[in-house]
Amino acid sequence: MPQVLHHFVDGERREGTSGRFGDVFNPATGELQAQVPFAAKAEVEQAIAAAAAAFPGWAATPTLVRARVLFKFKELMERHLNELIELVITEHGKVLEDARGELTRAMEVVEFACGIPHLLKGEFSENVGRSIDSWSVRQPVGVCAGITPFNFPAMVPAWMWPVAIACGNTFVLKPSEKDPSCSLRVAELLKEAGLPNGVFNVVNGDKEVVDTLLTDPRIGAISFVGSTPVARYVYTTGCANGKRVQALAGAKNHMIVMPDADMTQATDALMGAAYGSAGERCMAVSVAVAVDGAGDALMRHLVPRVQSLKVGPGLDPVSEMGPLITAEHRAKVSGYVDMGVTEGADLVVDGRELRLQGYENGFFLGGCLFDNVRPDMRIYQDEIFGPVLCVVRTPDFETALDLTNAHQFGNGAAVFTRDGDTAREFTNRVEAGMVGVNVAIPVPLAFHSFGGWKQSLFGDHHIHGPDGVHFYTRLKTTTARWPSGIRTGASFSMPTMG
């Protein structure tokens, strides 16, 4: 029988009461391994109420004390690292190296948040006027919420909650219903680390949960990562209900390969960036733009590497790429490959017929590689979110850059070249939020901030890092004069500080 999961509210496990459940599969075997309860509106409201009740005490807790809880949590996370890795692999399908890397990135955000006493230091100006001082501080927003996708069940939630609670907020997380167990275990470890009840809550579910979080007046801020249509809905609905919202959306990341690039290095980078995590990454490189003579050279290197890609279950240490998250998603990605063939692109490597002995029911799809893809094709325009790499050929750098900038998404972009002038021109002119030079997946570390441009981000703030601190706090500026400095007589003009 599949395991029945739970919510985590006010410091304890809560069984679901709605009677509705979602299925959680092991993507490598196709087996139903758990059922996750879908919360009804009343259950979400209980979590919000717990967070609201915990907020005044947590906000008043000294920043050093909040940081010490996070330090203790990081210690527990390291101690339970293998357990968390296994949860990610068995519910998402990542290979060992990728799951370990995801947990490492999650811990790096926790490390950043441990520095919150320094990050929340305010600004002070003495004598802005005669005997008048002025200072600014950042204070928590209140109850915050996070809505996260399936592709990084540990890292993406950690882009949100560590910074939020370090800043003095309380938090309600709705993880993906496809792989929720890692978030539920994190909640237990936070309690063990000494986090007060109600500060961090996890509610599982579907649109009913999302809509409750977006409309409940007790929620002050919403963070979201997912597809562009849903991000737009989250942003517009949340803003219409008076919340601050950051909604990270879709991507179609381009990597320009110049003729002078090191083709071995470029090929290695493309293999990891296009096929790592089975392409289920918002920072995956799904378009390689080969400039001039780079096309033939790149394909000579790339084709045999894609053909020999080691696809297998995530717990097998030799696997380089695991399965897709569900059978439905595998069918969707396979349908895009069908579409690319119909549109006239050259399918050089076809992974649709991959079958693994002993894992025939798993959600596996082999690496797929298209050449001579055109910008008018759906496989170029849409975010496929699978192990499908499109190679587009252009005659020169300007055409490649224009192609990249014309796309609706602007999450990440990269250039591979030995030429400094080309690299500088690219970094200055490319319309993307994260840029790599001979780095295919330029994901900023925790002390910078992550986010895209155009249809890849809705809202003014990127996520985690300094932008995360600003998103999860409100600025308050005080101007003060004490009685000994009060001037006599009323003033009927806007005060100046002469």
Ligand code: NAD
The other form holds:
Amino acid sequence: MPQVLHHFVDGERREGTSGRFGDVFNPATGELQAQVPFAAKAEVEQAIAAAAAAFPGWAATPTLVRARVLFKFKELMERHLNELIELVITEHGKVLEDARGELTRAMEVVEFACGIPHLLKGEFSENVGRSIDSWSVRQPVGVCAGITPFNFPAMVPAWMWPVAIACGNTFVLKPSEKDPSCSLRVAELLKEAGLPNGVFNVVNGDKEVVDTLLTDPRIGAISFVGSTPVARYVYTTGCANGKRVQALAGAKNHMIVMPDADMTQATDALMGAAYGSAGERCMAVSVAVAVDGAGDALMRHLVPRVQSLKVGPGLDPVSEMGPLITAEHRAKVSGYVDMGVTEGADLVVDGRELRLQGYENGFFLGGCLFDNVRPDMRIYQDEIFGPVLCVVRTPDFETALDLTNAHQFGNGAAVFTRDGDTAREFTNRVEAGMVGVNVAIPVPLAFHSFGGWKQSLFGDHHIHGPDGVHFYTRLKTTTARWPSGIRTGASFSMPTMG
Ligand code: NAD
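The form predicted alone done, now the form predicted in complex with this ligand:
Then the entire complex follows, led off by the chain already shown.
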């Protein structure tokens, strides 16, 4: 019998009461391993009420005390690391070292948030007018909500909640219904670390939960990470309801390979960036733009590597690439490979027929590699979100850059070259939020901020780092004069501080 999961509200597990459930699979075996309750509106409202009730006390808690809860949580996270890694692997399918990397990245945001007393220091200007002082502080927004995708069940929620609660907010998280267990365990560990009840809540579900979060007047800020159509909906609906919203969305990251690039380095980088986590990363490289003579050299290096990719279950330490998240997603990605063949691209490595002995029911797809992909093809335009790399050939750097900039998405982009001029031109002119020079997955660390451009992000703020602190706080500027200061009598003009 599959395990029945729960919500986590006001410091305790809550059974689902709606009678609606979603299926959680083990993608490596195809087994249904859990059922996750889908909360009804009233259940979400209970979580929001708990967060709203906890807010005044938590906001008034000294920043140092808030930070100490996160220090303690980090210690617990380290102690339970293997358990969390296993939860990620069994519900998501990614391979062992990749899951460890995800947890490490999550932990780094917690470490960043531990420095919140420093990050929340305000600004003070003495004598902005005669005997008048002025200072600015950042105060928490209130109840914040996070809605997260399946592909990083530990890291993406951790882009949000550590910064939000360190800033003095309370939080309602709706994790992906496909792999919710890691978030539920995090909630328990936060309680064990001393977080007061109601500060961090987890509500599982689907659109009904999201719509309640987007419209409830008690929610002040929404952080969303997921696909572009849903991100656009979350952004417009949240904004129309008066909330601040950051909505990080889909991607089709380009990597330009110049003829002078170190081809071994470029190939290693492409293998990890295109096929790591089975291509289910928003920072995956799904388009390699080979300039001039780089095309033939790159294919010579790449083809045998894709052919010998070690595909297997995530818990097997030898596996380089695990399964896709669900049978439907596998069918969708495989359908895109069919489409690419129909569109006339050259399918040089075909992973569609891969079957793994002992894992016949798993959602595995072998690595797929297309050459001579053209910009008018759907396999070039759409985010496939699977282990499918498209190689496009261009005659020169300018054409490669124009191609990258004309794409609807602008999450990450990279160039591989030994030439400083080319690298500088690229970093200066490329239209993407995260840029790599001989680095294929330029994911900013926790003390920088993460986010894309164009259809890859809706809103004004990137996530975590300094932008995260700004997103989860409101600026307040006070101007003060004491009675002993200079008195000027009533003035009916716009005050100027001379
Ligand atoms: P998704 O958009 O299907 O789901 C994301 C969240 O939205 C989930 O919690 C889901 O339950 C909810 N949701 C789904 N449909 C909804 C609807 N109609 N109304 C309201 N809520 C809805 O995304 P996914 O498949 O879980 O994740 C993959 C996507 O996330 C990819 O497009 C990937 O590029 C993107 N992603 C982006 C980033 C980034 O930083 N830009 C990071 C990770 C993932």
